[in-house]
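First, one chain by itself in structure tokens, the form predicted on its own.
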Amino acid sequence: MRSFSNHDPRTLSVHAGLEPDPVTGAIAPNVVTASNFAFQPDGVAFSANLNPDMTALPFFYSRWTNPTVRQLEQRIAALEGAEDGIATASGMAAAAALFFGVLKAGDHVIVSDVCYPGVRELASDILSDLDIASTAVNLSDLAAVRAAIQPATKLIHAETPCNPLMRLTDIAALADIAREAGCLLSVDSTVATPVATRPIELGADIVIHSLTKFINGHGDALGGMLLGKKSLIEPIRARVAVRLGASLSAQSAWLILRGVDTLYPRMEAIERNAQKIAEGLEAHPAVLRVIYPGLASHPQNELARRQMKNFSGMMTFQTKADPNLVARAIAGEGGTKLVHYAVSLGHQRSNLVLMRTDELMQSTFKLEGEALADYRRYAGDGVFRFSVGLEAPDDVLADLFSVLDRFR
């Protein structure tokens, strides 16, 4: 395997993990759809317990390792400055691999009180059934993090920027706390991407991505990944990937590899678009507030400028009018033509969805007191989570204003 360790990340995003096909010379990755591979009788043990480094084995069975998937793992690991990575069938599968791979009964995990709802519910609803305790904490409040640490704490799991508030966590400061406590720090960097932030360089032990979002960038494949030191990743691969089976398909890996090829120029274009759109929305009389890391009005803009090289393409905004009425206007007849009312984010096309505060409190976050007050400072009764695409920003603003102008 050729080494690209001395190259710029832009180069790594195109070349890392890629070897021309030894037979045809093709320089695009092959889609190896085989589920099984021919091997020598003495080359592979059938138990993961007997294979401490499964990626060093001959290809054996695609639930363990697959040539196309392995190329994706190597490329994202190079972008994150990680020793290794394990690809999974979705971002939630990556989160499950993390929790089930490093935690056991009697352990305690600290999670961000606001993060991707599925991850929050996995920690609060499923881990508790397995006698794994979890505490939800505002991870931007370092004193609260220290207060939440217990003797059984094995993991602190952060998400920055967090979904949907766009609140940031100081990764370097949190890493110091985790080291003092003798626990691991994992960072979900899905919104930031390695273009913006490389958490391992800031002290994180594990980085998690939903590859479905900006890294794939085309809205046509699900995927997830965990990255870190090989000594951390390989036990998770053996414990979770082999035994629970949430492996990424070769076809999805190939689609995501295609997305990684253009990750840097896409994120640069998306950031330019997002900055202009955020500024335009902030100035519109129907808009109450915009939260975007690139705006001076973001409560943590100084941290954003220190920790992010790219402000990415996700923002939230509140409207002065009832957000439910605005959502119906956007999604209904005569609504927006370019901006789709749809979930997910990080695709080439812009989309938004209303995240209702009361609904999220009832279903997922269940915040009270000061934690709820802090959430409402960012989100009010509900925010529109807006993922900016590759359209011309003036066209997107005109499309949004065609609806927002009705609510002046």
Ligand SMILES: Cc1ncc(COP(=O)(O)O)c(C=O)c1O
Given for the second form:
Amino acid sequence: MRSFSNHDPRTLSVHAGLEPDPVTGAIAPNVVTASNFAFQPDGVAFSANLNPDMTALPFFYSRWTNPTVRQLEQRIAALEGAEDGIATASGMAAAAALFFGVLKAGDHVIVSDVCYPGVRELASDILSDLDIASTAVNLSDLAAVRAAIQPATKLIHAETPCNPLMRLTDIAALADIAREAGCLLSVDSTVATPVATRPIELGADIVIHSLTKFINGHGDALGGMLLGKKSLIEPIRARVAVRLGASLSAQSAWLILRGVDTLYPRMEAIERNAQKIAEGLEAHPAVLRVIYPGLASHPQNELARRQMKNFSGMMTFQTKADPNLVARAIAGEGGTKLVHYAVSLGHQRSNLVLMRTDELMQSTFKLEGEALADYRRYAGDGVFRFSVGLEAPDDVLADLFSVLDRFR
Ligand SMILES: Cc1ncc(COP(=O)(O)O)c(C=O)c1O
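The block above covers the form predicted on its own; next, return the form predicted in complex with the ligand.
All chains and molecules follow, beginning with the one already shown.
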């Protein structure tokens, strides 16, 4: 196995985990479609209980891992500075692997009060049925985090920047709190990517990703990953990847590896585009507010500069006019031609979607009092969550302005 300890992440992003094929000499990853691998009857235990390091050769069965999937696990682990990683079928499967991997009945978890709605719903609607209590806290408010810690707290789960608000969390400060409390800190770093932030270096125990977003970057594969120390990751692989079975397919792993090859130059281009588009939108008379970590007007711009080496490609904007009317104008006849009205993010093509505050409060976040007021400070009645792609930024601005000009 080639060792890459002293290399720059750009080098790791194209080499780590990749070995020339020992039979053909191929230097690009193979898509190993086999679900099943031949092995000798002695020396390979069937159960994850007896065979915890299921990533060692010979491969066994692709629900454990697979040669193509393993290359992806090693590549992302190298980029995050993690000892190991488990690839999962989606980002939600990584979140489920995290919660079911480290929590059991009677435990308590603190989750960000605003994060990807699926993760919040997993904690509030599903963990509660299993007698795992969760408290939703604004993790940017460190005093509130300290106050929420209980003797049963086993995990603090953060997301930074958080989806959809683009509010940031100070990972190093949260890691100090978690260490004092004797619990684990996990960070969903989907929007940041390792190009921007490496949470393990800042003291986090576990990083999770939806690989579906910027890391794959092309909107053609679902995937997720959970990364950390081998001593943490190994039992989680046995406990959930193997038993719950949400494994990543080799085809998706291959597409995502292909995406990772260009992760660094893509994120640099996306950040440049996003900065220009954020500044252009901020100056448009129909726009009330833009929230992007790279703007001086972001409420936590100082933290963004300290914690993010790249401001990534996601932003929100609010319009002065009723956002429902603007959304209909964007998505309808005569609307935008380049920017799709679509829900996901992190792809080569720009897209946006309206996230209505009332709807999210009712379906998921259920915030009240100061927490709701804080949400509204970032999002008003609703934000357009805008994921910037690789198009020329002037074309994207012209496309958006063709609609926004009607709401001046
Ligand atoms: C921050 C974040 N985490 C997790 C997820 C879930 O990922 P997936 O859709 O791959 O299951 C998403 C999806 O949008 C996300 O934005």
